[in-house]
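Single chain ahead, by itself, as structure tokens, in the form predicted alone.
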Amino acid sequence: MKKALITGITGQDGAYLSRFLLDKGYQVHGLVTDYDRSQLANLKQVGVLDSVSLVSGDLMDLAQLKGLLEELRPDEMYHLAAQSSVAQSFQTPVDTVTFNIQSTQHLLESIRTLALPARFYQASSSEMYGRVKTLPVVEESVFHPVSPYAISKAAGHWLAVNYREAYGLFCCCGILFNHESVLRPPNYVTKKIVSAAVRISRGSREKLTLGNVEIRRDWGYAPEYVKTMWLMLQQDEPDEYVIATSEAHSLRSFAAAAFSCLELDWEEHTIIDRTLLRPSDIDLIYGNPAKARNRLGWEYDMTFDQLVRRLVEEEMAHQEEIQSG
């Protein structure tokens, strides 16, 4: 039985990845802090809370982390923990950059100094590319990050590449574009739109507030994207992979599609609030997943409209479950 360690196990990707690995027969361990232990709803919602082993640890404490990894000795490590909100990174830039970079450095240094044979997955991000000059984005596209979060992810990405090239560690980087599900936190704009639309369809008189609705993003479905994390670590050689749909849709289109699923006009229930605009943002970005298709055998066939409808249906079921207790 293979043993996997997931940092950020209580988040969206951590929960879905846990379920995927358990179905593969893995023993799954999740590194959590005391704060994380109070945020177990995602693991419960996907039905794995009683099947994973939660281990207390601090990614910012190198000595403690090395002791934990020496005892656990996982076969695979998935580093998903991060301050992952772009908007919040502008509010807490120092904390975002410090945690996202040092947590990655500490894990890699622990693997190196302990000579662990573990294969390592680094959660890189499409945000690293930022203000792109050519589209679609591919693995070799130049990084031009435009937020503290993106800068921290670019640094973590290059740390993983450096440890691979300098020390021979098996480090893979998954460059995932936006991937959504019902497990997204409420501060993410897709979750904000879908949950508001469902509440309004049930009689809420609230107004949805959005910032720049003209931005265009490459949106996919999270449970399908986490499969690629495992696929990367099963290859003969470590590498980095863009995971995307090859399509871009505006936030305006996302909102319109979500409300349309509920037979509502999004504009009648939405206020554009310019105070929500970020200091800098990406106008348009989408990726080419050809490398993942060809080397990993990963296929993604969900259309944009199917994705939005799935998110609405999941949110409706989720809100009904909450109301029923």
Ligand code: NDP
Contents of the next structure:
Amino acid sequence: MKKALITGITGQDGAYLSRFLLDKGYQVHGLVTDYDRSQLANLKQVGVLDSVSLVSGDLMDLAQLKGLLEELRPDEMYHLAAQSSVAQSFQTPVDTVTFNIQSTQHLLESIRTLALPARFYQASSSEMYGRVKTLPVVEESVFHPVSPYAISKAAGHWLAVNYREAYGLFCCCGILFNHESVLRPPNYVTKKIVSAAVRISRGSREKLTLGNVEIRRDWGYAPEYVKTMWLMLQQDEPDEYVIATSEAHSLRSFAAAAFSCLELDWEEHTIIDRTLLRPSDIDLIYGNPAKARNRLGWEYDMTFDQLVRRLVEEEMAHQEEIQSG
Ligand code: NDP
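What would the structure be for the form predicted in complex with the ligand, given that what you showed me was the form predicted alone?
Full complex below, order starting with the chain above.
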């Protein structure tokens, strides 16, 4: 039985990846900061809480981390833990950059110095490309990050590439574009829109507050995207892959589609608040996943409208579940 270690197991992707790896017959271990205080709701929601083994550990403590990894000796390591919110990274730039970079280097340094045979997955991000000059984005496109989060992800990405090139570690980078699900934290804009729309359809008189609705993004469905993390680590050679749908849609279209699934007009329930604009932002970005399709055999065929409908349906079921206790 193969052993996988997931950092950030309690997040959206960690929960779905746990489900996927357990279904493949893996023994799944998750590193959490503090077991007693961890948010376990996502693991419960995907039905894996009793099947994964959680261990407390601090990714900022290299000595402790090495001790844990020496004992566990995982076959595959998925490094998903990060301060993952772009908006939050403008509020806490030092903490975001420090944690996201140092956690990555500590894991890589542990694998190197302990000479572990583990294969390593780095959660890179489309945000690294930032102010793009050519579209669609491909693996070789130039990085021009425009947030502390994006800078931290670019540095983590190059660390993984460098440990591969300099020390021969099996490091893969998944350059994932935005991927959504009901498990997104409430402060993420797609979750904010969908959950408000569902509450309004159930009688809430609240107003949804949004910033720049003209930004255009390439949105996909999280459970389908996490499969690529595993696929990357099964290849003969480690590499980088863009994971995207190749279509961009505006936040305005996203809000309109979500409310329209519930027969509501989004503009009647939304306030535009310019204080929510980010200090610097990406206007338009979308990626070309041809390499992932050709080499990993990854197939993704959910349309934008299907994605939004799926998110609305999942959110309705989620809110009903909460209400019925
Ligand atoms: P989430 O925000 O849902 O999860 C982040 C995870 O990181 C949580 O388990 C969280 O644990 C953990 N974490 C955060 N800060 C710390 C810390 N200081 N110490 C230890 N653990 C910490 O992110 P996603 O699941 O959506 O994303 C997974 C990875 O993929 C992230 O690295 C993200 O940056 C990257 N990514 C995500 C994309 C997306 O669209 N979802 C797109 C591209 C990249 P806790 O809750 O206990 O703090």
